[in-house]
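There is one chain below, alone, in structure tokens, taken in the form predicted alone.
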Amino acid sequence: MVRLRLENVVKDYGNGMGVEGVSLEIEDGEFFVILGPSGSGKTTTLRMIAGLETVDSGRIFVDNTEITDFPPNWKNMAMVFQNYALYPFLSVRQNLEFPLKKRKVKKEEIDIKIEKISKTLGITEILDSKPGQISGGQRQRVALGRALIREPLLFLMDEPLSNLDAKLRTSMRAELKRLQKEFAITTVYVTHDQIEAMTLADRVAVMNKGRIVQLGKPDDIYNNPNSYFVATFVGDPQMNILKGRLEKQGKKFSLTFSGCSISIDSSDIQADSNSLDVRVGFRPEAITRVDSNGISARISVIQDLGNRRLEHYSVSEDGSEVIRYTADDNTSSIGAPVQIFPGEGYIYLFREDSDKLIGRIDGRSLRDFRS
């Protein structure tokens, strides 16, 4: 059942900031984040759908319901923002009371919620605390509270994790999606941090330029971005990119980039010229050492993970970075020469005019076909 629907919604700032004919459909109990960079439009999109800010065309919808135009505290929703919005001189218990009591329910009817609530949330211990006395975390978890304790029917979140440490970011992230299966809640997350995205969203939508790009589940957007926007903007460490040249030779493409080339099946590529200017694009977890035929390079940086390690190259023919991302005991010195080939994943192509995904080729593939 689809819970929100937006349709061609648009904000228009006359600053060439906002958005631009957004259309949504979110299911009943679905985790749904948009991911974007700042200016993107994802807050807007969020807003509007409070009733935070007017929306300039289109409609939006709640279980069939229109509620464009209706003011924030008509709409059966809870929000949850980045600077928790606490009531300082109310203690831990009178905020999650307080959007009870504006809706008139009984006092031993709070008092059974705010038990529940408290004691799912681990601030049992806190409630008689003022939001000054606490750490972060838990004004969060108080903040999430307040929210969960309305029962609404939709979820709002505008990056609430963005001011906690990396360390309990992570910790609030695992509780995030516990609690939102749990309570089965409806929930919009607006974040720019593309790990909170991946992590926590049952499906994505990517903005740039106040448009959605890109749709679709956390690991299809990953594996098969359609922009090199997309691709860029989703990983982390981002995915590699380096100029190449494709080529028409018969019934095949030929690929070249920083001195490696290889020949492509042309049922693979999307091309309308038998000449292009590409963008080609390769995970870090996809480069693998060989022993001749790839892309000369020397190791200039090594990061130890612990169980893994980032290694940075740089490309013997035009000097261009590439990280690797890699768990195999094939170590070398700072110097070394060596030859790399994306070879255990895929390899993108972007068309060097307008950064759209022209072609994706499994590397694993081409293993043996190098030239």
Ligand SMILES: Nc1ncnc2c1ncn2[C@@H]1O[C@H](COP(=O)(O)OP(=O)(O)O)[C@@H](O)[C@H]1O
Second form
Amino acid sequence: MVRLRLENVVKDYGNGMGVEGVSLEIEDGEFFVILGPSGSGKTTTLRMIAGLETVDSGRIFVDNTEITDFPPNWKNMAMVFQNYALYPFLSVRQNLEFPLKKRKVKKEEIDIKIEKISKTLGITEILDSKPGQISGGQRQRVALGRALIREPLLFLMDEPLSNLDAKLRTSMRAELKRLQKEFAITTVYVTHDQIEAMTLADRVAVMNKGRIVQLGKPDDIYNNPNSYFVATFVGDPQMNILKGRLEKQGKKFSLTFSGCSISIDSSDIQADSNSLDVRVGFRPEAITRVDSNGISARISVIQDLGNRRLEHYSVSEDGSEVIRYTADDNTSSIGAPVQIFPGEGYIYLFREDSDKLIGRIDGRSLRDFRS
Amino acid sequence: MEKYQLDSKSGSNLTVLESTFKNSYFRRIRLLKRLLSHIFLILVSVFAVFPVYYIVITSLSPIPALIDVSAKSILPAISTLTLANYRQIIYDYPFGTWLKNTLFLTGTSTVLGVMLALTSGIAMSRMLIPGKKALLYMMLIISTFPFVIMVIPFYFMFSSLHLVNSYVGLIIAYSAGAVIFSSWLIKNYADSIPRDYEEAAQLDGYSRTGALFRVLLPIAKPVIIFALIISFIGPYTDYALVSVLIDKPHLYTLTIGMYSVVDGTLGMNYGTFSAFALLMGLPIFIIFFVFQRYLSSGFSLSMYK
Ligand SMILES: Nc1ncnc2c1ncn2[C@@H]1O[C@H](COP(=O)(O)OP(=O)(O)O)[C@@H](O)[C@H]1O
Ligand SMILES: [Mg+2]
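Compare with the form predicted alone: the form predicted in complex with this ligand:
Expanding to the full complex; the earlier chain stays at the top.
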């Protein structure tokens, strides 16, 4: 049982940056991902867990033991660094032995462990090479091996895949997930890549400006973003955002955006006034072509992805861009006027003047109600 | 249109098709440049190598070769060359003792100085030290003073501490010199090594200090060797301080020994002088030869990072 708990952990660099009060509870065996843009405090949070950075206030527990001020060598956590940090003067085998030697593991036992781990990771061939002589993907495996070989309490990873090329990244992602489940080690994984977060995580914490802004299962974060920041940060291509206006009309609200108007139950909206400017968001895969009453737009660019397509539209009313992600084969030529509508997914409403989500409407339920 | 024609007439038009030059012109220019630079380099290396050659020749010539310097003395007949000067130095003087003394003195102060420099250099690279910047500048300024101007103060200091005719004083002085220069070198090198390595070692179970020494030292090996070599040369060739502090013959180093040999009753003996210089230079030559790999990497890393 290894559960990690952070209670209002703060790192103050004195420049207004750092980490401002992060609280987390990570379950035993969980693959937990901290996702956020560069500079949001992910690395700092991870380094505080590892003990590489002092904690200015707040407390960190493993199970019920407080470890806030433990030095890193007392914590038995393993970390995979972005640049792998393999000791360049040691061979791969010696790199793997390094953490075991300090723990005075017997020679025979070390050999057994190295054989096992290098088979699992497919690095038996390169055991006698130096880190400088092997490829990026192999270094990545050795770094994982060095972390796994001593069966740590906790596995910490800071953007471990970001130095790999796209193809290798995809395959390492799958392998990481497999290894983590196989070894069942509680893992905290830091990344700015939302695809990694979505594919790897049991749960995701989205960080922004030193705070956790949302925490949940990947599909929850994707489908139920609680703020404009999370909605636009998660998802690739990014969520489409159009300007719109919300007006109270009797018991309902009417939403107008880009020449398109729908009516929404008041219960779906948390609004404190009868009319307000909003940002209307919907995901690229939510868009369908409609015959009438949709958003008038023209196709400006088509990116063919093989079995799928990214269609870029220019909205007729104000020229803003909308991207549609689709597999249908209703192709139309560039420049042709069409009508589109987010009828296959959710429509999110955010206040114009704040980050706050004020409503989420299922576009699928609207198709017939559109006027 | 008008402007275009003007341009092309004045020759400043850079399009390939308009060029009045043939391709072979540029090829000849390139060859000429290469030729000139080789001639220049050959001239420079003659200037660099000639003195060494001349010393070798002089050391192998019977005394007194300098009296009648002529074209002949630059290219002497093989039959006139002799090892007499070397034989004289090695058999007639306690050359072995002097060499041993020098190596002991120089080796001890170099190792001591660089060891201290390691701790201070790493500390200045990795730790928060109040007034670190001021300290670094001070060291830089101190290192610009020539060693010779410190001879007199050192003498007063050491004589009042009863360290005259003792290697202790010399070792202190020499290692202090080595510390200053090497700390800088090691600090700069350590700055260029990512902290990830030490941090990985800390997570692998080592204390902060343990990690620094287990991981940073092996990575810094080239610069440590570089610092050792550079620190070695100063004390090895020092005459000023050692001649002031040492006057007991059994404590002589090579430099004082050389002086006592050369300063013979017959006046300056250039043949012996040259032979002595070559013998003395041999250890340095061997060290440079063996460690040249580290020398070049030490230079490049401290200068380009
Ligand atoms: N040692 C430091 N001194 C001062 N500011 C720092 C230091 N380390 C990080 N920061 C600041 O703290 C913020 C969070 O950094 P970091 O945790 O590295 O972000 P992330 O890993 O999410 O990109 C950044 O704005 C960064 O500039
Ligand atoms: Mg980071």
